[in-house]
Amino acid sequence: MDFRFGDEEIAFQETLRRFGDKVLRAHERTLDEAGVIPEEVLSEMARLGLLAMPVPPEYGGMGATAVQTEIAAEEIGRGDFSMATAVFFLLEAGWGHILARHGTEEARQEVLPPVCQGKHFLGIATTEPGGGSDLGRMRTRSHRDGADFVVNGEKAFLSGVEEARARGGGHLTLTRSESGDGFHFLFVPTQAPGVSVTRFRNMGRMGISTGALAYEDVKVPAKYLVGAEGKGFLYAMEGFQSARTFVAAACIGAAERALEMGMDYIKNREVFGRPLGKFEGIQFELADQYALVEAVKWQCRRAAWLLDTYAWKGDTAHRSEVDRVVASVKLMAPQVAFDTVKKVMMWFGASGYTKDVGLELGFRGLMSYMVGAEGGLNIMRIILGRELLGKEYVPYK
């Protein structure tokens, strides 16, 4: 594996850095307070090809690799400290890839172009009010009714519920088959009759909505079935490999921005006649956090490389390796990033607690990836334990 960027990757990263500095940073406070990502931000993302960027060009995407998408996620996490834009980005990237890979041709042609243009939203719906990763408790059901599937149930703690209702689009939705012996993975348009939306009030990531979707006899055309009937769980887990990698990358971008802010501050803030950075108590903390961020960053880059090399090519022989690396970065990146922001806030002292400095945006946004978004920390530990010790050591049946 070559750790060096080629000229194309360098130019791509520089373009994204400029976008983050000039566009995202200029809007991050506004989108946090207004509760919506401004149209000019989404329009510029669409112009740059960032929306659902792994989707092939014939469906409106740029056909990006997982490594290119990981680089973009990192820069977007750095640019918008609130993490809201990163959530919008990574959902469409990870699940757009799954729809392009396993969806019907009719669904690809219909759904993906407006998503790539920033006109529609595409998300994921697996979590329910009774739990997220405990699929044995899943109550949302679907069954065949001629040329349709009929969906009943409820999903909760989903990102983009308001965006999908207002803009168009929907969520790839995991449902248990009526017989109970399998799962169907369906694209369910949020504007379909029988779908109702409830918005929750989060503590952070305010620029993108979080809420619940209820389904009452919702008819979903069979063209929206992703993959084979009864095998939906496999496609959902494949999508989470990508989404979790991009989550980790966005967290690393936020951590790098926090460190840059902190280093600039401790080099210039003087106490007792010398800069804060000359005190070992601060300097050693900086060294530790930098080393942690770098370690997770390159493991994250490795996860993206594994997606390109194996998972995105349909190579299941290396599934365990991919799962181990992805789970490890999703486990560590939010924790390292959150701890980095917390420490830098403390370097700033009282001013770090103010909205004027802006670190609290990252503090609130990153917490969402600590508590469960795209898989909670303990779920990542369960995955790692399963892959390291064997399935017989999974603590549930």
Ligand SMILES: Cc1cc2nc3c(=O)[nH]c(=O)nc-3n(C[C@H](O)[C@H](O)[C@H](O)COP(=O)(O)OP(=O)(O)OC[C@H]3O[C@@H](n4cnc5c(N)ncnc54)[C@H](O)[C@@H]3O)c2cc1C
Given for the second form:
Amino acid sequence: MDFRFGDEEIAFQETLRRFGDKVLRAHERTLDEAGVIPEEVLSEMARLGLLAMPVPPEYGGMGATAVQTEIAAEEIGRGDFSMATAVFFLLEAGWGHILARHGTEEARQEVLPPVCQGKHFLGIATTEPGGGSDLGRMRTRSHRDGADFVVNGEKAFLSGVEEARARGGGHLTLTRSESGDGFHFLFVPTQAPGVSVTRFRNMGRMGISTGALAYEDVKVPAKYLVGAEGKGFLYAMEGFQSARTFVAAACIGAAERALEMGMDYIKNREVFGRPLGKFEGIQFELADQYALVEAVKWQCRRAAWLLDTYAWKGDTAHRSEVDRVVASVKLMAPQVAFDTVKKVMMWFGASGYTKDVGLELGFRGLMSYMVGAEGGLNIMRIILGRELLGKEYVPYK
Ligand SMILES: Cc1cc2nc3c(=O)[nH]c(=O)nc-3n(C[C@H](O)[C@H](O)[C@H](O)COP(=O)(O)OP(=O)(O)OC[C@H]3O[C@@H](n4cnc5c(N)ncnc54)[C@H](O)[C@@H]3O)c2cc1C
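Having looked at the form predicted on its own, could you now put up the form predicted together with the named molecule?
Full complex below, order starting with the chain above.
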């Protein structure tokens, strides 16, 4: 066992750190205020190969491993504290990977290259107005009609609806089959006739839109079916393993940045005649948060390593281990990061409450991962309960 990064990973992380420090930090406030990630940020990400980076080179990606993608998510979460760029990045990475693995050859060749070039957006659509946790009860339906599937229904609280409408692209969409006992997973282009978009007003990560998509007799060519007909639930769950790992990594990046800001501050801010950092009450909080961030970070690296070693190779024999580790990091990373930002805000006193210091960007952005994005905290607890105690202990059927 070796915890060290190789030369390649070190060089990659340094490149990403420079990109985060120079490009993302320079834009995080403006993208939060403008409600959109600037073209220059996306084109730089495309140039660095960061968009949908696990997609194989033949479809325009860099064929990155899950560990490389995890490192990138961490650096992007650290660079753009609002989380908007991290969300854009991790959705395309996680779901681009699923389309590359299970999509038809035609769909891969058509859909993935413009996503990797930063021209189109690719996201995920599972949540509905009636709920996101209990996907078994979803109402959006699709049925075969010759060479097409026809989709009817509504999805809500989806990231990137406006980006997909304006730029092109769409969402991998989980729909119930007409017979009712299976699920079709379909790439639905947002510009297809019959799709309408509503943007919601969020409290944070403003640089990427969140909203609803309504489908009225939307014709989706059968080439956009992901995996086998009726088995869509499995591919969606497989995608969540990756997306949740990258969410956790982005949260860790934000937590590390907050800790660094906090350490700079408590070394310099004098109260009662000495630096704040000399008081145990503050130093012990720093020690606790550092230990928690490090613990979750290494568990997150383990999650990415498990993806590379098992899940991304199609090895389902270790599924329970992957699920346990991924659910652990998606459960803990948002909480640890949110708590770290909150504590550092307190160290800053009144200035921590200002937009000038900027901690509030992270505070608002990280909250999205507490309430639900990529699965609520209690859903992670339910997964852990299921894997630790057995399926018969799942509290619902
Ligand atoms: C900013 C943002 C972006 C999002 N982007 C996307 C996206 O791109 N694509 C997409 O499909 N969805 C997206 N979502 C939706 C997200 O997946 C859902 O919020 C999540 O699945 C929870 O669903 P819900 O909000 O309907 O809450 P509900 O399912 O109604 O649950 C409400 C609360 O109860 C908890 N809960 C649920 N069941 C149980 C139980 N059995 N026991 C105890 N507690 C329980 C949940 O954890 C949650 O806290 C996004 C959400 C946010 C906030």
